[in-house]
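Presented below, as structure tokens, is a lone chain in the form predicted alone.
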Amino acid sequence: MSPVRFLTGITTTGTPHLGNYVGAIRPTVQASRRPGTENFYFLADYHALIKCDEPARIQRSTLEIAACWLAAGLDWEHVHFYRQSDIPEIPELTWLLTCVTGKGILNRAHAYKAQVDKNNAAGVDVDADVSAGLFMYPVLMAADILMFKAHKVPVGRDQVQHIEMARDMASSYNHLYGEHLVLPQAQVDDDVALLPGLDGRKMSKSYDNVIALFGAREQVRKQIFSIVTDSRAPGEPKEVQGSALFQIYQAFASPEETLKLRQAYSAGIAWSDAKQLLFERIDHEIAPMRERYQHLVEHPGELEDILQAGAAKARARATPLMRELREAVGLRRLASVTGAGKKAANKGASLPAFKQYREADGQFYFKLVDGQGRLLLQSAGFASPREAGQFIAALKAGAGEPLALDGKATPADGVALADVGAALRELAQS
């Protein structure tokens, strides 16, 4: 039996801090040890130029992150952990997915319209600050996807939709040029913790609020004891919900050592006690792995050799599979066309075909047209792509003999429904 295929990846424009750990990089660890599985964890330094423009940032960011992954225990040895920018051919199915890719998908994507809805609430330019970038950022997520032909992509609730887009364009790039590119599915484990920040939000650099990962044992303990409590004193009871403090504990802590804290909290614990359990509670598993983060920072030839040999394992794949996509579409050495290569193109290139498309409405649409690209046939919208599909089967299998169009297609300006016929007994007999 085939392992399942994992992919995982980190945009480096950030130093990662305690709520990357327990949201992204424990989790991945954990799961890349999992039998039966084949893990992809990669870098995404190409992501980071849509979000930055500070280059020595990308750079350092880039090695803290790999640096963390493999402090954590990620064992590069046996999983493929690579920079996204070593890959070139990601950059390159990139362009073949933007081919039959429609504009009307990219401007459904959240971070565009998210941009768009900013731009007319301040009153400028619905396009002010959208980079050709950004626009086209879930293709590229698509290419990080279809690359490796995962089939699983963990993500949160939020990132849902990239998975979606994703199998959009490979089901596009399918039905034009073969079977090629393998469907992902999201996997959203509602399980993951997202970790409170010290002032109870979302533990995020953008709000000056983390916890630093890999820190000076001093300094993760000052950021910790300026955890936000409310002023009980000593001896009163405390409330569990909605407490930060308790929240990142629970984190760390087995079962029974969270009981023994909430237990803790009824009994009236100091906040400087509980502020100290957690402090000792989180030390107690990042202080083994911080010497080897500090080692892989401070070498960092060291980890680039890391990544060099993840990009040559995962260009082991990427490689074959490009040949065979650029096969497809026809980019192809030209000492290949032989007479009867040329005569058997000439014959597939003077044979009608149905195309199926989606638009920006959500409808599936097809269309028929002949060897010369002339267009022979539209159809209305299907809610389906099933839909559209068993119409073009049912017409191709009456071989246009009569038409049953029923309003559900019509010819074009200046085609008569004899040319459409011809066309389709043409397709039957090929």
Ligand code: TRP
Given for the second form:
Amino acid sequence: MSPVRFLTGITTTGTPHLGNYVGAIRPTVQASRRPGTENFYFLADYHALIKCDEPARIQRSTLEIAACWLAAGLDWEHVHFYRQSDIPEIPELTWLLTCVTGKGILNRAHAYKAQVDKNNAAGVDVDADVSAGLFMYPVLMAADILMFKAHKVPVGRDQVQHIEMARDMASSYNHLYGEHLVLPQAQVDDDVALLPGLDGRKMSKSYDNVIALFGAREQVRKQIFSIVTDSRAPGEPKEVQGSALFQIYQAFASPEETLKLRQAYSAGIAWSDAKQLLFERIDHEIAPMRERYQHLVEHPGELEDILQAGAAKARARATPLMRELREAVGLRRLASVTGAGKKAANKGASLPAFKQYREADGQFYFKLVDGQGRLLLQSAGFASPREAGQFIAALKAGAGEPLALDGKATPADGVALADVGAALRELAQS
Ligand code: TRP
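Moving on from the form predicted alone, kindly provide the form predicted together with tryptophan (TRP) as a structure.
Expanding to the full complex; the earlier chain stays at the top.
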């Protein structure tokens, strides 16, 4: 059975926090170990440019997220682990997809629409603060996915629409140019916790409610102690329902540990004791990764080497597919020009013609085609273009005489030697 391919990316705009770890990093590391799968994980730094115009921050974030993935145990030699901007085929594919995507579809993308709605509500121009990059976000994301023929894309709910758009783009392309692209599916994992932040809303940098992942222990401790709780005193029973502290604990603890905390809540555990318990539980999981994380962040050259190796491995997939996709849409070498194209291009098209070209084997070839582009004569390989040219000249000069092909050229299937001779005479008379 051929492997199922999983692919996901993280936008490099910030420092990884506990929510990123639980929601994206930890599940991908676990999933990458499943047998029968191929896994593609990447740093979406082209996407970062859409939201962030601070170069140093993008570089720093790329470093930290990459280090975080590896510190969490990602086996980079076993998966495809790379930086989006190291794969030039991705922007190239973005353009091919752009040309098969209706503008109206992109008008409906959530991220773009949210900004438009906001502008409308504020009574300003609908396109205020909308870059073409934001508008094109789903196309770049589709290129990320389709480039590696991913079957499954693990994402948060907010990204499902983008995967559906990628499917649409793949179908449009396939419909127009043949079956080249694989239609991906979103995978929303309900077991993966959506971590609440310090204030109980979703943990997110934009709410400024995050817990640092690899912060200094004291900083993390302080953040955990600032989790919002109610005012129940020690000894008073507490509710697990709606308790951010409890939910975060659950994302790190075993079912038995979680049950214990639930019981402690009913028994009236003091908030400060519950916070201490949470701090220790998180620290227990994160502390072993901290050293590797620090090492990588302090030795960015090592990370760079890993990313370069990852890029080479990823491009071994991207380059041949891109070649195929270019060929399919008509971005082709001219040596293989077809009758239809030729007729449109030039009025002398009704004449037979010699075409010279070079093959992947490094040798030089020619063929003779008739006015409709039908192959009449195919040459063998010549060591240089001059030798091929000389043979063509000899054929032209000998028009009218019996043909001497000497095994250096063969009439095409179903073409008589006499047809070749007639074509040569036609050329000589023109
Ligand atoms: N847009 C995703 C996010 O913000 C990141 C991303 C970029 C991505 N390209 C992707 C995720 C391709 C999955 C597949 O979360």
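If you superpose the two forms and keep the largest set of C-alpha atoms that fall within 1.5 Å, you have the rigid core. Since this is a predicted model, take the numbers as computed values, not measurements. Numbering follows the first chain given and starts at 1.
- Once both forms are fitted on their core, the CA shift for G23 between the two forms remains under 2 Å.
- With the core held fixed, I10 shows a CA shift below 2 Å between the two forms.
- Once the rigid core is used as the reference frame, the Cα position of A380 differs between the two forms by 2 Å or more.
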